[in-house]
Amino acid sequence: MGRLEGKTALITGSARGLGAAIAERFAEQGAEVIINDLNLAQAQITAKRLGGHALACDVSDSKAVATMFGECAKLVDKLDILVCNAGISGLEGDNDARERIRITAENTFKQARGEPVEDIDANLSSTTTLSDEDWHKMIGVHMNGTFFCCREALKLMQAKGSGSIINMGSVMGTFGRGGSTHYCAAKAGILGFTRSLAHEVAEQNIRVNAIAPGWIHTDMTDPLEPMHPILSAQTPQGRLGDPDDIAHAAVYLASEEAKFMTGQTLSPNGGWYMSQ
């Protein structure tokens, strides 16, 4: 019997990338999966491959989230697992991002050799140039989206008296890194929210944990390719991770093997950031 046999799981942002990897491992372990994504067509492709269901929703829209969970309740008779994975990097639609990242990588190598670097303005966006719109969008998708989805999922889980919620953080929310303060703030907020919610619902037999991935090969990190050698060199294991490094952690947290785990953050990151 699979480790998630008889369980139902909704994974946000799971048409591709980390979310799809998590959904695939869940399905392999016997779970019935519900694939959420902004793009319904892509969600349907992944859902069909995994024998699951597809629902489209912008997680930053509270009304859309409530509607999605209403549809979820019609598709399945219970919700055992929620994975809040939907997210953005902030580089979407930025055609100049790869060039700025290339310059940043070159500057890093030059600094290590004691050579002069190019104008700092060519580096990744800093807080002084971060717009209100970009800040609110990042917080909206990550922080608000996690809250909206947890709020609706709890209504279903509380009705049956059990559940497991997994929120997607990041080493950027534990360690922090300049040039992406909105992303770091959103991920740090998710980790704090996870701990607080875990306290709140523990007596209801609902567990709430987080995963804080390190640098993983996904579509989202593709624009950072010029930085990959540097990030690999900074990682004690000497490489970036792959989606399964995160998916297997999610399977563990969702399973009964983690029945005494709540309010915790697992961080598969190859040693890039070590804590506790």
Ligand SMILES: NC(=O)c1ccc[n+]([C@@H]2O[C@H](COP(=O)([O-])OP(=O)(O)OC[C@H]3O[C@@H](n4cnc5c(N)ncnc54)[C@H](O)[C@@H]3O)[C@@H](O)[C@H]2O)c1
Given for the second form:
Amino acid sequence: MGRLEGKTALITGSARGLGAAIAERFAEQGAEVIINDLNLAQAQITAKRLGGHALACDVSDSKAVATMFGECAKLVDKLDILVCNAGISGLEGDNDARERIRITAENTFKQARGEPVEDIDANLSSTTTLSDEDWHKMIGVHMNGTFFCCREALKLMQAKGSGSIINMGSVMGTFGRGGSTHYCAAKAGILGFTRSLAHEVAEQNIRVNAIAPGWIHTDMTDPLEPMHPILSAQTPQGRLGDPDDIAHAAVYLASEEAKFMTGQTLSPNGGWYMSQ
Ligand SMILES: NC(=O)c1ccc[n+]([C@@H]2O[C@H](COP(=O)([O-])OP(=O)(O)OC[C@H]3O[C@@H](n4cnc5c(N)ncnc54)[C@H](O)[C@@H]3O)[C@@H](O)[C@H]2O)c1
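For the form predicted together with this ligand instead of the form predicted alone, what are the coordinates?
In what comes next, the whole complex appears, and the chain from above leads the way.
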């Protein structure tokens, strides 16, 4: 018998990447999965492969999220698990990103060899040049999206008296990193929201936890490819993670094995960042 037999799960941003890996492991453990994404065609392909359902919606749009959960309630008679995974890096559509990151990687190598470099962060976007639009988009997808989805899912979970919510943070939410203050702020906000919500709904038999992945190979981290050797070298295990490193953590948090876990952050990161 699977560890999630008889459970239903909605995973946001799960057409590809970490979300798709989580959905795949959930389905393997017996869960009925609902694949949400902006990209309906890709969500349908993933859902078909896993025998689940596809629902398109932009999680940063409050009304669209409410409509999606209405659709969800028609597809399944209860919702046991929500994974708020949808996210952006801020580099989407930035065709120069890879080149800037290549220069940053080169500067890092020079610095390690003791050679002079110009301002090492100059080639990555910095807070002084971050636009209002990019700031709001980042907060909108990650923080607003997590809040909107949790709010709707809680209504379904409260009606049946149990549930497990997993919010996707990042090591960037605790460690921080220059050049990406909007992403780091959004992820830190998600971790704070998770702890507070866990406290609020614990008595209702609803658990709320977070996963804070380290560096994982996905489409999102593909533009960072010139930095991969550096990131691997900075990681005690000497490699970037695989989507399954995160998916297995999600299965655990979603399952009954984690029944005493709430308000916690699991951080599979190969030792890149060690805490607690
Ligand atoms: N890959 C990593 O190294 C890493 C590390 C830490 C945290 N994370 C987080 O994990 C999550 C998944 O990342 P990934 O690497 O799989 O990224 P990815 O870009 O491969 O996949 C993200 C998915 O989310 C979808 N999406 C984006 N905006 C959306 C929106 N507004 N509404 C609905 N869907 C939307 C995209 O279409 C895409 O399918 C993100 O929250 C990311 O910040 C990733």
